[in-house]
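The chain below stands alone and is given in C-alpha cells; this is the form predicted alone.
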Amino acid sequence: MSGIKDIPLIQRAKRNKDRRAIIASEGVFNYQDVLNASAKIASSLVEGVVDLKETCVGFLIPPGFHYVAVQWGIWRAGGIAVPLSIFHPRPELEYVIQDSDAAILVAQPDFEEKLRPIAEKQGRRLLLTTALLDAEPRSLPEIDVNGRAMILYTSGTSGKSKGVVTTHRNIEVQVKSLVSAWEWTQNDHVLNVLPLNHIHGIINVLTCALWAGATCEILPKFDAEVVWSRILEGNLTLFMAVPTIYVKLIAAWKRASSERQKAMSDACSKLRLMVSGSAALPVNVIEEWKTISGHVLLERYGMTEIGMALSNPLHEKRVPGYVGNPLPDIEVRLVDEQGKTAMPGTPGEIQVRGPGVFLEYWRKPDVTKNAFCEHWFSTGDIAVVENGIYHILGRSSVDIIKTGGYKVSALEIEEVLLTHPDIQECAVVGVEDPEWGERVSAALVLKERRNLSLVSLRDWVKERLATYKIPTQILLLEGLPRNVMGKVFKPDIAKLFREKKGTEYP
C-alpha cells in the first residue's frame, strides 16, 4: 500500500487555498472552500468506520461546486467515485448503481425523488448533500494512490455499459500529461459546458484546471447564446467542447447581427486555446470556426479507458482532420489484423500503453484480459500515420456509434427496441452527419399489421434510454439485409439511410 494523507490533487489545492477555484450557479468559491466542504462530506461518509476501503459511492449532482465537493469528499474518505448522469432515465441509473454495487448514494435535494426509489429497491444508503455538509470535520484516512478512485461507464460491443476503473495514479498521470502538453497555469480560466459523468469534462477540463490552481467556471448545461455571452464578457483563456457544440456556436454566430458578430469574433480570439474532441471534427467546421474566431481548433484523441493519448501541438502547425502525436508518458502503436506492427502509411488498430491506462473493467476480468495484448490496450479505433502524424479512420466495430461526443452501443439500443410491442426485428447503425458526427439510426421490421412513427418511438424510448441514445431517424423495412451466414449486414443498412430508401425518413 502506498498510503498518503492526501492525494496529490488535494495537496496541490492546499497550496492554492486562497485562489479562486470554482464559479458556478451556487456562487464563487476558492480552493479552501472546496477543501472545507469536501472534508465535511468525507467525514460524514466515514462515520462509524475508519476508511471506506474502496466502497463505491454513486452521486447524482448537477455540474457545479457541490459536484466537486462530493467527488473530492468520496476520494478523501477512501471511496470510489461513481458519477451518475442527471439526464439518465431510471433504468440506466438502476443499471449503473446495481452493476457498480454502490453501497452509498449521494444526491442534491432536487434529485432525491429520482434516487430514493432506486435506493429503497436495491437496499442502498441514500445521503443528501445538505446533511453531509452539516458534519464536523474529523480525521480522515490515508489514501492509496494506486487504489481505485473512479468508475466511469462507457458503452461497449457487448451492449451494456462497462465500468472503467481508474486509480488515483492513473488520474494523476492523465492530468499531468495534459497540463504539460497544453501548458495550464494558475492564470487560466476555463469555461466548462460538458457533462461531468464523462472523461472529457471530468479530466480534461475540471481536474486539469484544479490541478493547475486555475479557475473552472461551470455552466449547468450547454446553451449557445449563454456561451457566446460569457465569451463576450472576457477573462476566459480556454474552452473545450465536442464538434456538435462548435456547430451550434457557429449557427448562433450566423444568427447574430454583423455588429455583434464582430464583437463575438474579437472576444473569441482572445482565448489562448480552444480544443475539440470525443468525436471526429469535420474539416468544414474547422474552417468555419477559424474564420469566426481566428482559432485552429486543437484536435486530440482519447477515450475513457486511456485518458488522452494523441494531441495536436499547442504552438506548432495543426493539420485539420489529424490528431497529432502521442502525449507525454503515453506510448502508441498501430497493429495490423495479425497483431503485428503496421507498416508506415498502412492503417492499423491503435494500441496504447502507459501509466495513465485504466486498471480494469469493473468486475469483468475476462473482458479486461481480452482488451490487452502484452500490456497494450486495444482501442478498437483504426488510424494511419501520414507525414508523421496520426489520422483516425474510424471504429473497427460497426456497433459503436460516436454521436455528439458520446460513444454509444448499437447493441444496447437494439436490446431496448426489441422490447417494443410493435417491433419484430431491428438494427441500429451510425450514419455520418456533419453536426453530430454520426446520427443514431434504426432500421425496423414491424410485426404484422402494426404501424410506428418516429415521434411515437422516440417518446417510448426516452423513458428507457439516455437522450443521446435515442434514434433520430428510422427506416421501416420488410426485412433486414443479411449475409450468407444469416447475420445482419449493417453497412447495407447505413447505405439505405444515406440513399433515403425506406418508408419513413424525417
The other form holds:
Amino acid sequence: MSGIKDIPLIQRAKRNKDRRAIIASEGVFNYQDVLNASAKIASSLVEGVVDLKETCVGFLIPPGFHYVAVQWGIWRAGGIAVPLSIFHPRPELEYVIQDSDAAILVAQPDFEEKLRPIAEKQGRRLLLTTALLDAEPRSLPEIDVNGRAMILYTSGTSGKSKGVVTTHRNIEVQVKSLVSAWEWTQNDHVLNVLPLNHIHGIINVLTCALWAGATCEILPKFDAEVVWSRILEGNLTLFMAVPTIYVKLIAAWKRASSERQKAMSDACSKLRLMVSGSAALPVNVIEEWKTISGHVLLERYGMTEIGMALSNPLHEKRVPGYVGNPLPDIEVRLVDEQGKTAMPGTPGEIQVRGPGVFLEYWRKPDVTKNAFCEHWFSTGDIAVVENGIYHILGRSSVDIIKTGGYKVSALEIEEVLLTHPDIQECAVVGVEDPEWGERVSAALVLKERRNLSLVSLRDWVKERLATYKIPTQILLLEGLPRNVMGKVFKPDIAKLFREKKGTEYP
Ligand code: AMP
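Now show me the form predicted in complex with adenosine monophosphate (AMP), since the one above was the form predicted alone.
What follows is the entire complex, opening with the chain shown before.
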C-alpha cells in the first residue's frame, strides 16, 4: 500500500495554514480552521476503530464550512465520502444510503429530522456535526492514495442512479489537470453556487480552489440577484456554472435599471475567468453573455466518471459551440459503431483514458466492466472533431435528460409515474429548451375515465422525486408509439412535444 500520513490535499492545506479558505454562511475560515475541524471530525469517526478502512459515510450538510470539514474529516479517518443532496426527498436519500451501504450518517442538526427515520429503518449510525466537532483530536490513520475516496451518484440508462467511485489519486489527477489548464493560483477567489454532491461543484470549484490555496466563497444555493450583488461587491476572480445559471443571470441583468446594468457589467468584466459546463451551452447564451460581461464563456466537457476531458483554451480563441481539446493527463478518442477510430470529421463516441478516470461503479462489477474497452471508458456521448476542435453532438442514449445542469434518468421518473393511481402507461423524454437545456416531459396514457392536470401531477411527484426531475410538461395520449419489438420509440414522443400534438396542459 502506498500509504502516506495525509493525502496531498491536506499536506497542501498545511502549507497554506494562514490563508483564507472558505467564506460561507457560518463565517470566514482559514486553512488552519478547516484542518482543525476536520481533524476533530476524523478523530470522532475513528473512535474505537482506528481507521474507517473505506467505510462509506453519507453526509447531509448544506454547502458551506461544515460540509468541507466533514468531507475532509471522512477522508482523514480513512472513510469514503458519500455526499447526500439536501434537495432530495426521502425515497432518494433512502436509495443512496441503502445502495452505498453507508454504515455511518452525518447530519447538520437542521437535517437530523430527515435522516433519523432512515438511519433507524436501515440500522445506520447517525452522528451530528455538533457532536463530531466536540471530539479531542487523536492520532489519525495513514491514508492510501489509491484507496476509494468518494462516491457520487449519477443517473444511468438502467434507471436508478449508480455510485461513481473515485480514489484519492483519481481526484488529485482531475484537480491538477484543471488547476494547470485554468491557471488557478492562491490569489484566486471563486464563488460557488453549485450543489456539492455533483462533480462540477465538488471537484471543479471547491477542491480545485482548496488545492490551489485559493478562497472558495460558498452560497447555500443559486439566486441570480444574490450572485449579481456579490459580483458587484468585487474581488471575485472566477465563476463556474451550468448554462441554465447563465440564462438566469442574463434575465436578472435585463431586469435591472440601466445604471445598475452598467455597474454589473463593469464588475463582471473584472473576473479573470468564467466557465460553463455540464450541458451544452447555446451559442446565443455565449453571445448575450459576451455583450453583458465582455467574457467569452469558456465551455468545457466532462462527466462524473472521468472528471473534465475537453476544454476551450484559457488564453487562445474560444470557439462557440465547441468544447476545445483534451485537458492535461487525459486521452480522448472518438470511436465509430464498429469500435474503430472514427475518421476525421465523422462523429464517434467519446472514449477517454487516464489516471483521473474513476475506479468503478459501486458494487456493480459487470456494469463497470461493460463501460470499459481496454482501459478506455465509453462515455455514451457523441462528438465530432471539426477544424481540430471537438464539438459535442449529444448522448447516444435518449434516456438521459440534461436539465438545468442535472442529468436525470427518464427510466427512474417513469418508474415513479407508473405508481400514480391514474396513470396507465408513460414515457419520459427530454425536449430541447433554450433555458433548461432539456425539459423533463412526460407522455401519459391515463386509465379509463381518469383525468390529470400538470399541476396535480407535479404536486404528487414532488413528494417522491427531487424538484429538477419533476416533469414540466405533459401530453395525454391514447397510446404510446412503439416499435415492432413493443419498445416505446422515444424520438417520436419528443417530436410530438415539439409539434405540440396530443392534449397538453400548460
Ligand atoms: P455529469 O456526470 O452529471 O456531469 O454529466 C455528464 C454529461 O453531461 C456528459 O456525459 C455529457 O452528456 C454532458 N455534458 C457535460 N458537459 C457538456 C458540454 N459542454 N456540452 C454538452 N454536454 C455536456
